[in-house]
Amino acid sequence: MKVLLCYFSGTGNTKMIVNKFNESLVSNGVETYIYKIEDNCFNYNIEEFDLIGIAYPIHAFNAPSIILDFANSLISVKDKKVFILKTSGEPLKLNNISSLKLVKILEKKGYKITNEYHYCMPYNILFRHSDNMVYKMWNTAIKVIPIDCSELLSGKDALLDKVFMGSFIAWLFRIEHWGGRFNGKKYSVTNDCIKCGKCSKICPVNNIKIENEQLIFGNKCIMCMRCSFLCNKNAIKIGLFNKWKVNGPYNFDNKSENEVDKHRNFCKKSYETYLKKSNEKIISFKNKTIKIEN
């Protein structure tokens, strides 16, 4: 079997998921290829692949505009199977609607969406998750991904549940695609900026330029938060959403229970349900594996 994994990752969470999924595919003897969508140099023959995977971080309950543009650029092909991997900072059911526009584009081109998987990963905007919660999210993903991969390779379809008025809600929140471009022009830097040029180099849409030692933010921002999240000096102000800014990489290996989590009640029930269902899925898979081995 031959699989092509196409992904966009703002600050690295989706990339981590894609790499783990790729590891699982390879361990099952699958020939895999990974394409970074922002590179904008797609030269694969879709017809050669048995499965196409598309992975992205959820932006305002939608796929980022860079993902939709990529889908629109694909050739039409009859009944080519596609699976979707998505990440978000909270496990709300409303995140299920994020793929609706993407699916619509792909189905019009003849693709068949068979599987969708959603993984909870830490925020890069809104607030900073505690290291312990980040550890739980990542540790859960590591254990669940091989199970999802096994399901995918077995040919069992797995689509996420529908949401009432989902299409309308997704359409409403897609204002973020326009709003991101508007807000991106309001980005600025503090006096802490050392003009290192890192933000300009890592911007996936080339929206940041340095002219006369001044940072210029254009109108192509897709609100991926890569520049502000990865700024070593925490010097980038993200316009209207600056109070929600998160800066600096997470520690995915710290499982300390002693850390004070001031956001512990945010979507508490949803996180508990997500972790509980994931654990049940892991245990069930282990039990089935043991039975088969016996």
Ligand SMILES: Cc1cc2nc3c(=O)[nH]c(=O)nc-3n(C[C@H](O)[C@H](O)[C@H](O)COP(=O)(O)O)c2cc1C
Contents of the next structure:
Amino acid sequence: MKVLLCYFSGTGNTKMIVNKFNESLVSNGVETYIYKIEDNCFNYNIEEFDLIGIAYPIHAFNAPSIILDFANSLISVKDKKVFILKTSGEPLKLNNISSLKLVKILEKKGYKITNEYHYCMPYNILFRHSDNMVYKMWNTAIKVIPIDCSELLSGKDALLDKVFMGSFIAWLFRIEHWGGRFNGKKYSVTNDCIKCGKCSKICPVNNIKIENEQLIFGNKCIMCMRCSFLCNKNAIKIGLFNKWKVNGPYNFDNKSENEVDKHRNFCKKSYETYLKKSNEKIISFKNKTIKIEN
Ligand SMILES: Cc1cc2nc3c(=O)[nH]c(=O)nc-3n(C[C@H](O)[C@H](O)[C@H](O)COP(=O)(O)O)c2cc1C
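Okay, that's the form predicted on its own, but what's the structure of the form predicted in complex with the ligand?
Everything in the complex follows now, all chains and molecules, and the chain you saw is the first one.
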């Protein structure tokens, strides 16, 4: 079996999920290829693949515009199976609507979406998740991914629940695609900026230029947060959303149980349900596996 995994990741969370999923596919004997959508040099023959995976971070209850542009650029096919992987900061059911537009584009071109998997990963905007929560999220994802992967390979379809008025809500929030470009022009740097050029090099859409020792932010920003999240000097101000900026990579391995979590009450029930349900899935899969061995 041959699988092509196409992904976009702003700040690395989705990339981590894709790599783990890829590991699972490979350990099941699948031949995999990974395509980084921002490289903008797609030259695979889709027809050669049994399955196509598309992975993205949820932005304002939608797929980022770079993902929709990629889907629009794909050739038409007949019944090619696609699975979707998504990451988001909170595990709200409303996030299920993020793939509706993507699915619509793909279905028009003859793709058949059979499986969707959603993993909760730390926020790269809004607030910084506590180390303990980050540890829990990642630990959950790495245990659930092999289960999802074996479900995918077994041929069992698994789509996420529908949300009432989902298409309409997603359409409303897609203002973010336009708003991101508008807001991107409002990015600026503080005096801490040393003009190292890192932001310009890592921007996935080449939106940041340095001219005459000045940083110039263009109008192509897709609000992925990579520049501000990874700025070593925390010198980038993200326009209207600056008070929600998160700077600096997360440590995914620090369990730190005694830490006081400032945001412990934010969507508390959703996180608890997500972690509980994932745990039940892990336990039930373990039990099944043990039964088969006997
Ligand atoms: C502009 C923007 C909008 C976002 N909107 C949502 C959202 O609607 N729901 C959510 O749960 N997380 C949202 N997030 C958080 C990201 O989906 C989450 O942190 C994701 O794991 C980041 O993945 P990445 O590191 O691959 O970019 C948003 C992040 C950004 C930058």
